[in-house]
Amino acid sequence: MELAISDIAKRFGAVEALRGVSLTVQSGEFFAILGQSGAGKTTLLRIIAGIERADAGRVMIGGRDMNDLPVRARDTAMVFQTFALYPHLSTFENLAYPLREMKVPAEEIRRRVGEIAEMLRLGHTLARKPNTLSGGEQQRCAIGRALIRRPRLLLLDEPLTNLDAKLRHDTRAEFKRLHRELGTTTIVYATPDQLEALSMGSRVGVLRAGRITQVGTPFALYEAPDDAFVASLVGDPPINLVPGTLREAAGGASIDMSFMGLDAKPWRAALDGFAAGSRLTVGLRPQAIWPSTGNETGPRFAARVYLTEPLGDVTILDILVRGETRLRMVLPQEQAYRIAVDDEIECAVDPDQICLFAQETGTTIHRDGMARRAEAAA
């Protein structure tokens, strides 16, 4: 079922929760909404479900205007962050509750509960109450209660927030399996976790302060962010953002930072509208920095290791440049184990992985030809 949202606005007193949100989710798509706490994710999902009413704008589901339709008429289901299971009912009765409300015959209820329990691996819990279930089982029970009505649109509001790290990892895989088995069900998944959004969503919409700032595939958001906010939100560890200044010289334009200079040639066309002395922001992905071998032709700089964070197969290194600029880099463990805190190292940067932003607005300054490639990737 296709979902089309246009110019949705919602205000709670002095707080403007949503400001002209528009997006389209294709039928059968797994679409993730990524945003920090307070961005408006829950409000948007509640408006789609019909729990909240928008102040302005339109919600279309399957080509039908939903603005004046109640929750029950929308053929949607929503799973909340808190699961909201009935504590006095067994797993069977929690799953059966929506069907009993719909006056479904008892035999059909038993059959459909059995199907859902098998799909979600809950068959062994049907006689148990929610307080005896694990976090993952409670979460699957909440999803099953939403799915048993066979909605064509499923809304998930931060459903993994209350689970531990291992269970979140396992459940991400379960969601992808579930989406594949459901076939035609459209899923909209709201989360503040970029790992969840990028690993599960076929496309991701980034929501910031009530506005959609960019929609694209996970690859497009990482490789070609529209602004510094998206660049800092997508990627782990986050991108290093360093102030720079545009300089003009006889040999051509350059971008000067306190510890390193960059040739501005890759951005020559986009920088035509910027005067010498313009303030820029340079984005250096942690994965694009490594200890120099001395053979690199790109930019290099000296640094001191401030902190190491071993993570098993990789290590995150916090480095200080000229005693004032703190950067992060990621190295394979077999390379990082030789480096210790307070070591002085020379670092090289992959120039092809450098992002450039206008400091005043945060918007991306695309490399020559990159804007067209970014549109294709999205």
Ligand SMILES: Nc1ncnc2c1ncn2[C@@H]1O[C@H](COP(=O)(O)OP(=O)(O)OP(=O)(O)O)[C@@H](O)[C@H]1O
Second form
Amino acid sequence: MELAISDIAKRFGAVEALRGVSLTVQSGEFFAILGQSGAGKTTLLRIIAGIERADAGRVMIGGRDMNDLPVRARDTAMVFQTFALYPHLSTFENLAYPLREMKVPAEEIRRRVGEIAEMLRLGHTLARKPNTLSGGEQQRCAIGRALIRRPRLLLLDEPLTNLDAKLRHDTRAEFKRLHRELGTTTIVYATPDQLEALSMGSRVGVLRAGRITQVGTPFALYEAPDDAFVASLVGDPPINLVPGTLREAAGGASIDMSFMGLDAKPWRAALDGFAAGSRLTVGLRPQAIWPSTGNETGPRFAARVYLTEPLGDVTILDILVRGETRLRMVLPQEQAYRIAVDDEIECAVDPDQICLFAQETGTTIHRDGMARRAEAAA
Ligand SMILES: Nc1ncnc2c1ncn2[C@@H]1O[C@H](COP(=O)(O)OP(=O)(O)OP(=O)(O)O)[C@@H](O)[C@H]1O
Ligand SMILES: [Mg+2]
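Cool, the form predicted on its own is there; where's the form predicted in complex with the named molecule?
Shown next: the complete complex, the earlier chain at its head.
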């Protein structure tokens, strides 16, 4: 079922929780809302669900204006950030609860609880009370309770936050499978975790301080972020942001950083409106920096290794450049194992992976020819 919201605003006293949010989610889409704590995710989902009233704006579900429709009539289910199961009821009864409220006949309840329990691998827990279930089983039970009414719009608010890392990974995969199996159910999934948003959402909307700043496919957000904020939110470890200054010289413009210079040619058209001396921010992905082999033609610089963080298949290196700039790089283990803390290394940068932003506004300065490609990717 299609969800279309326009110009939603919500204020709590002095706090502007939402400042004009507009979004369209296609029928059957898995749409992720990525935002830090306090960005307004829960408020937005509660307004869509009808639990909270917006001060302004419209919510349309399946082409119908929801503004004056009660929660029950919305064909929407929400799994809350702090989910609560009925502690005195078994898994079976927790799952059956919404159906009993709808006066569904007992035989059908038994069948549908069985189906949901199998889908969510809860069959072995049906007779047990919530306090005897593992965290993941409790979570799946809460999700099952939302699904059992077969809502055509499912709102999930950080549903994996209370799980450990392994279970999160498994449940992420489970959600994708569930979405495929449910077919036409539209899912809106709110999370502060970029990995969750990018791995599950077919599109992601970035929510920042009550505003949607960018909507796009995971690929588009990573490849063509609209601003430095999105760039630093998407990608792990986060992108390195380094101050730079635009310089004009006889041979063409360049961007000076304290430790390295860059040819500005790839951004020539976009930098047209910038005077020499303009302050820029240069974005270097940790994946775009590596120990030089001596053969690279792109920019290079010397650095000292400050910290190493081996993660198994890759190692994150924190390096210190000229004693003042901290950068992160990430290397495959087979390249990293020779490198130790306090080593002096020469680093190379892939010039094709560098992002450029206006320092004051954070707005992306696209490579020539890139703006159109970014639009196409979104
Ligand atoms: N009932 C309320 N009264 C006052 N302020 C509120 C209320 N609900 C939310 N807020 C404020 O609105 C802003 C958005 O809150 P919201 O809960 O939507 O954020 P969130 O993105 O869900 O954050 P988190 O990731 O921490 O759950 C916050 O500044 C919060 O303090
Ligand atoms: Mg929240």
